[in-house]
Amino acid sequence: MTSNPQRWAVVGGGILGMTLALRLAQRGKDVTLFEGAPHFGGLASAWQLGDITWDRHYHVTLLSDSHLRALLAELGLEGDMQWRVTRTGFFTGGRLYSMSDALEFLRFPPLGLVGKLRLGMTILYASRLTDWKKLERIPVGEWLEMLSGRATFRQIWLPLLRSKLGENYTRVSAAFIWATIQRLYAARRSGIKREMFGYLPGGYARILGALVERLEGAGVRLRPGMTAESVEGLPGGGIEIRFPGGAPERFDQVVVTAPTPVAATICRGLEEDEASRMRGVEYQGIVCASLLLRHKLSDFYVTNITDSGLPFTGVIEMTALVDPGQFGGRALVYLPRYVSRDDPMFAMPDEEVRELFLRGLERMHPALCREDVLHFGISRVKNVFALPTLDFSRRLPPMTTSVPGLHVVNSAHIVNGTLNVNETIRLAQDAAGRIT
């Protein structure tokens, strides 16, 4: 006698959907993976920058990212990872400062001795906290000002919060900054004195290629270029997925990994309270420029910006981490701007964004020549990460919906961490166990 495995569909082929599809297949499920774009990868996808292929968005990989490293080992890639100790810069008062070690922190001019002590104690205190749910009830601004003092909050914390959250920071809980500090301290808790950053030669294009091969080897059917128009339960059982201009397909179980507002739109038959909770999850978006330059700008991997008036919210110089040979001896720089989903920059012409960003970069690096900019690409994504507002985890809908056989799993379910590839993989593996 033989038994037919349940037919499962995963809607959304980013890292989350790909990992989830693989884990379901490894549990004996018959899995089909749908992705609206022509290629898999989502936010982790690669694109063409002049004559090189590299990641569309920057990704920070830490030595303590155990879930990502385990997946890379499974794909036969972990041994190729390159690890570096990097430097961090701050642009404040119109000048660049290095703040990469304790001595440079003590010399940091914008803060006095008392401010530095309170800032250091805030970070140390947050790194040792374990009850993140209590922090969900406290606005992040109030918590940081209470611990660090008003002056330090205004000079350091407030610009950094606005760079990631805009004015939405007033509605975000202290769990947001706790999760950020926890991730950066993970290596120290494991006995490593200093966190190291890593990259895989070839970038995420290589990771995604290996993951596609592993999915095919596990029997997962890959269906790129298929955008789900609706997902609905059938009267006799099962779930039907409809696609524009195509025939509907039926499955026993369906997992939608689209952002929560999108899932609330395409998933039909949800209870009203359930749909309302989905629609209530707010997302932050990003406009991210990728620049291929003749020369590097600085030795800083990350430059945090505390001055106002700059059009981007940080500078990530990949050549401070990645061997320039990966870019043909040139430098790759990311200029992210985190914005609300309705920000006017989503509709701004590319040339206007280019001019705005380049003027801002020239303000930070006056020696930059326009002729040194070999390529300028712009990526716009409206739903990047869910805002961890007050009492977020209590209001988040569960993964398994009221529609039998329908599940919604996305990055909003990362409630005690930050959005990154390591946490995304952990979520996928946890969800595979919970929904089967």
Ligand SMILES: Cc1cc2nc3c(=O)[nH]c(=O)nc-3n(C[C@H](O)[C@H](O)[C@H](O)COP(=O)(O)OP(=O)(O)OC[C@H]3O[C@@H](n4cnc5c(N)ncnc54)[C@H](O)[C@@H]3O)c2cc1C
Given for the second form:
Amino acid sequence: MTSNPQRWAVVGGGILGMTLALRLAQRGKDVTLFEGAPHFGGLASAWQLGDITWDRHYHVTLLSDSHLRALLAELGLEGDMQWRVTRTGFFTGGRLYSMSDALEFLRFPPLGLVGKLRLGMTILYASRLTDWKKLERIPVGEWLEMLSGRATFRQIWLPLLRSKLGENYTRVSAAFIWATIQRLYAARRSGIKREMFGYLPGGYARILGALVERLEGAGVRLRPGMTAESVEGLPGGGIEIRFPGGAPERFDQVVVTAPTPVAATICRGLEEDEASRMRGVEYQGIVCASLLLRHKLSDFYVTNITDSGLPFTGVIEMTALVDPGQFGGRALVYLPRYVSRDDPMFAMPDEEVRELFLRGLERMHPALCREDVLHFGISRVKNVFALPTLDFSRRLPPMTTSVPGLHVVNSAHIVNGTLNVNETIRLAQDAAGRIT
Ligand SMILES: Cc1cc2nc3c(=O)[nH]c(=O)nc-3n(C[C@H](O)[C@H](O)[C@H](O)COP(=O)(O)OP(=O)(O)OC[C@H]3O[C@@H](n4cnc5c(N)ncnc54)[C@H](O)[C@@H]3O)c2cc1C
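Please supply the coordinates for the form predicted together with the named molecule, as a counterpart to the form predicted alone shown previously.
Following is the full complex, with the preceding chain placed first.
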């Protein structure tokens, strides 16, 4: 520790901001962490669903998530992780199929043998490619259609792309699907034979609780409930953060980890080129329902949906991974719908979303009774992940701005990966090294 450490502020207390604050403090900086919400954790935070506390959005850890697992080990939690091989379903042509191993893939009725071969070859080819920058210039739809053929593209890839990107898929590059496939193959690349999914009993509430304790232990000042309204360089040096109804605070260095559209609004004094690069980063949002059910629906952790007309874009059955004892013997199911930031569903009353989603779920699982739905919660977030549009990495604003001492680091900087906690921790640690 230096005798007069630099005063640093981190704005945004999601996993990125928390990890960054910890690493800065461990490098001897005097760190304050501001979070707008009353609790830390952002997208990974937990909420209450009836009498259970679990993640607001479904979260799973992969055996190959080395950065996350190292952090969990540092927090003394890694040994409690529970690992399972999970199964995957496909809802297509009004029927639910298992697609959990090679044999089931070969039996999968909606595709002919040639289609299956081309699909398999596409995935294998993408898993072996290393030059992702070239893919940033090719629209994802064009690339997949070229590799898999028109029929397979229409039957499998297109519904899957739409489920995550909506109509924005037309502007997204092939690097997106490459990164997704790379994550699925990460286990094999790291020498693990079969990928397994894991969770920590107690969920992210426990991980975040331990992280908060570690931050306090490292001397980080934690300031939840503090939404930064503006972040501005001062003429004599240093950065000032203003909060609605509160006194401004001054720091030597500030790192904003909020999503780019928020950073573009609160950071003042940026050069026009930086500001326009920031405005050019578009985000995809989510409306995600959590259901606590009396009984499980299926044995699939993820059910991909290729049929049109369902109001959600997948079904995630947490109890296919997590011991139902964590939920009092009941089943926890998530129904995500990835949407554009201006989607009408953000303004739709909860009751309407509930009715729409339950009707969709009844279409997939006709045996489901309304009395079996014990609790229904809806999370809406406008800025979930930056759309990896064509040439994304070349147009991305750098982490350090032209305002001396002001840095903007957020998940948009995960340029050759997908949005997940492991990549987020890796980014935080890289950024801590780079900006100090
Ligand atoms: C539906 C869903 C499923 C997911 N599933 C998985 C999974 O299975 N496995 C996995 O590893 N990852 C998963 N993720 C991804 C994971 O949640 C993210 O990678 C991670 O939480 C991102 O953290 P972050 O800190 O970058 O962003 P965020 O969590 O968005 O944090 C940003 C923080 O900044 C705060 N903030 C914003 N503006 C201000 C302001 N002006 N002043 C102060 N604070 C501000 C926000 O309140 C927020 O807390 C999932 C995400 C979603 C949405």
